[in-house]
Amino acid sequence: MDASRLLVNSRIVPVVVISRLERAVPLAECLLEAGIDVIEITLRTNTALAAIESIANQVPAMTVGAGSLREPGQIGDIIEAGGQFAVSPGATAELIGAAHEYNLPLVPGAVTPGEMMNLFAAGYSLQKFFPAELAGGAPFLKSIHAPLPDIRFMPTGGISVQKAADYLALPNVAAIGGSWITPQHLLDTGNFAEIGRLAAEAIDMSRVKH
């Protein structure tokens, strides 16, 4: 269940930790208004699944997925909440099997050429590269494009607004995931005006040509 088709038009994927459920819908509406129509809610809080459900029900134009997927048993919960895709920091055979069983589009994580090749053989042409900056960043992804030309990546981890353009300029980067658009202090204070500004800035940056 490769997520390439689902996310084909999305170059910016905000990675969000929602600890206050009432922030979920206003955030999704704010991002949509700025031009971002996909969001990844990480499964790191007790409110994550409820946040996914609220966005799925109340902001249907937003493609909402779950991040930090680690256990096969979480997949049923994601689907029940209305999640349309999932992102995992790595991949196991059990996780891949469960994603296929539930028909859930998945962006599995890989950091070595061997992991990338195994995931591609399993049908995943779009993969998460995590932790991007610590694993070699944009130079690493640039270096593996020639030997692995059919794989596209969604790098996540340590990417700042200053470094985002370097990733987006690479031909094997389909999208970037990042939390700089929705920093925790802005979410906690409900400063959606500033989040909207950051999102619009990110959209402008995503128009970088390969």
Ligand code: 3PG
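On a predicted model such as this, the values are computed, not experimentally measured, just so you know. Numbering follows the first chain given and starts at 1. Rigid core: the largest C-alpha set superposing within 1.5 Å between the two forms. First, how it differs from the form predicted in complex with ligand 3PG.
In the core-superposed comparison between the two forms, residue 10 has its Cα shifted by at least 2 Å.
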Second form
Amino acid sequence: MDASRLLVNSRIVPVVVISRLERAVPLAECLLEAGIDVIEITLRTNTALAAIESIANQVPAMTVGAGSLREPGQIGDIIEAGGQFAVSPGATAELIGAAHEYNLPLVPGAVTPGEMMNLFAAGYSLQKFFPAELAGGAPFLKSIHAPLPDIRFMPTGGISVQKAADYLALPNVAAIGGSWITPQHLLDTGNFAEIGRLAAEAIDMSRVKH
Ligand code: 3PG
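Switch from the form predicted on its own to the form predicted in complex with ligand 3PG and print that structure.
Following is the full complex, with the preceding chain placed first.
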């Protein structure tokens, strides 16, 4: 259930809100071309599951997962659509139980050391740190590395290209997530040239040593 093995190539995870299904496949192809092979489609629109399904079927080199997971009942739908992982803003016992039951790799959200320790004890060595910027940002993650050395994070929430390097340089940051690579106005207008540029810029940034 631990999702660590999914984040071995790209350290950048675009968090995407898809409102037009026809954007899903070209977006996945564009990100892949820039070197990003993981995408999180948030379950916030009616088209999210269909977008996951289209990407899973038509862009097999892309690892596609579902974001904003809150209800255990959504897990079966994610798997049926071909989703390979899920990300949740926080964690409940029910959600963890269902992810175990369905064997779905999950990146559960945590923000306090206690939440992080509980999730680690449940088998999650990769966790989402959310909302990253408001919860203390890179300095917070840096300060918890010594006492919690076994936990890796995917900070998400308020991260921009300007802030990315600070996170990526930390030894306990496996990857960073965010919507800055796929802003809604670029998706709405189908501006994949600019999305590709933002993705390539993020990938360049992620090559920093950590
Ligand atoms: C989210 O689930 O909305 C993510 O954390 C993305 O946050 P961002 O839009 O601030 O990058």
